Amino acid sequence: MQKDRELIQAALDARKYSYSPYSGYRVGAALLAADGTVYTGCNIENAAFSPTICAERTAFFKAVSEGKREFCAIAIAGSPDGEMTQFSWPCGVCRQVMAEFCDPKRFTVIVAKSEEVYEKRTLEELLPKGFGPGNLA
């Protein structure tokens, strides 16, 4: 699908800005808002480690800080420095952030090595029986 490939390319481009001097693991993400706006993010490491933030959360926090609350999909491209050799599935913390803002049945997570080599899952598949805002209602 062309839209998937455009989102993947945006994630691959965002990966170039990764600040990952400790792990050498570069990740870029591109988040598609319901209005069609794309927000990108990269992982940003810190020598103290706990302040490190993943690319996915960077993209979400940029979007939310600009007033967006509805999202359709995210593309994630990550691998050690150099050639893309693996899929970079979102960590548990990122999945939980996604659950805060996205319908788990409808939100799509795309992980990619390239525009041609990628996999797609719903958030519900990645976070079954997850805890979200609906649990507090």
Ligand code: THU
Contents of the next structure:
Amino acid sequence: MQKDRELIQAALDARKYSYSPYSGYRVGAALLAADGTVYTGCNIENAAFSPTICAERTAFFKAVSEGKREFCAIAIAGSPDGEMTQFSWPCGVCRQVMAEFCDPKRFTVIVAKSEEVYEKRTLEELLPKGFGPGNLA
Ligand code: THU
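Can I get the form predicted together with the named molecule as well, since the one above is the form predicted alone?
Complete assembly follows, chain above in first position.
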């Protein structure tokens, strides 16, 4: 789908900015907000290790900090430095952040090696029986 390809290209572009001197693992993400705006992010590592943030959360926190709360999809492109050799599924913490803002049945996660080679899942498939805002309502 053309929309998927555009989001994947944005994730691949964002991967260029990955700051990953410790792992050498470069990740880019592109988050599509409900209003059509795309927020990109990359992983940003830290010498103290635990302050490291994933590409997906960088994109989410950029968007939420600019007033967005509704999202349709995220594309993720991650691999060791160099060519895209892997599908980089989001870590558990990033899945939990998605669950805070996204409808699990509708929000789409795309992991890509290229614009042509990618896989898609709903958030519900990646985080079944998750804990979320509904639990505290
Ligand atoms: N990383 C992400 O950016 N997203 C994920 O979902 C998993 C891992 C980053 C964090 C760290 O900089 C590097 O990949 C290796 O774990």
